[in-house]
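In the block that follows, a single chain appears as structure tokens, in the form predicted alone.
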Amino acid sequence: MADLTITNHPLIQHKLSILRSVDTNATVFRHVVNELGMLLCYEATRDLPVRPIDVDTPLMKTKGQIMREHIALIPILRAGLGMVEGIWTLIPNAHVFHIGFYRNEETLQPVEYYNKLPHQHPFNTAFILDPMLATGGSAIAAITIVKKWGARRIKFLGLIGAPEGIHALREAHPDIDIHLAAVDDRLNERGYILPGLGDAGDRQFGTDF
């Protein structure tokens, strides 16, 4: 079974509390999602492989290391878009591809409507980005697609997870590391995380009215 990492850093928990508040407007919400993406990326990249290089400093030669992998960031549309910029700040040579799902409100199952993964690619590592791991349906579907695409190392990065979604994802893909900022209590009858923060996509894009 792969790792489930909950990054319980005080700075992350502080920013997560800002996101949860109903009084946080869309501008601040987007900014904080961006910051949390960056902070979670730091932890999620801890075990990525590096290769040695020679470096000329102003004073002498020395040994250094650079990341060995080609990394793909794959936000699940639309809420996952908000996590991209923060991670891109730390990994500016990463490439971004998009997968889109909407949720069938009767079955709560994901329906794919967009996929821009290139047929030919050099990417060994992929980060699936989605702020909310609720039922787990979209994450499971996205990971299935990315596995067929050929990425050997896949990680899921999200902000808040529900126990139901975590369990479903680990059952479907036990080899996938999961990185979250918090695990909440449960899902409601509509598949929303409680206490959660509402609809992350609506709150980012100002459509929660």
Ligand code: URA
Second form
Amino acid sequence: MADLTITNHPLIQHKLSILRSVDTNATVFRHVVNELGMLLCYEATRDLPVRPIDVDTPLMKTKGQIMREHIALIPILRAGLGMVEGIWTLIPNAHVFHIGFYRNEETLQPVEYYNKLPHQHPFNTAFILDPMLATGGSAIAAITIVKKWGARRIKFLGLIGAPEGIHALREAHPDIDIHLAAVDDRLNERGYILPGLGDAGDRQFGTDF
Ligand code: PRP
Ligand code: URA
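Now that we've seen the form predicted alone, could you pull up the form predicted together with the named molecule?
Time for the whole complex; same chain goes first.
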């Protein structure tokens, strides 16, 4: 079974509390999602392979290390978009491919509406980004697509997970590392995470009216 990492760092908990608050406006919300993406990325890249290089410092030659692989960042539209920029700041040579799902409000099943993965040239390492892991349906479907594409090292990076979604994702894809900032209590009858932060897409894009 792959790792489930909950990064319980004070900075992350502080920023997550800002996101949860109903008083946080869309501008601040986007900014904080971006920062949290960056902080989670630090942890999620801990085991990525590096290769040695020679470096000339101003004083002498030495050995350094650089990341060995290029990384595909795959945000699930819409809400995953907000996590891209921060991670891209840390990994500027990453490439970004988009997958779009929305949840059918009655069945809670994910509906795919966009897939911009190129047919060829799969990346070995892919980070799937989505702030919310609720029933797990969207993440499971996205990972299935990315596995078929050919990526071998896939990680899911999210902000808040419900126990139901974590369980479902680990059952469906036991080989995928999951990185979250928090595990919340449960889902409500409409599939929203409690206590959660509401609708992550609506709150980022100001469409929560
Ligand atoms: C939200 C969220 C996830 C999904 C999680 O997307 O961003 O993609 O729900 O729920 P699940 O684990 O039950 O599949 P939503 O369908 O609200 O679309 P949006 O991002 O466009 O608002
Ligand atoms: N999607 C969200 O944006 N929020 C939830 O609580 C559940 C799914």
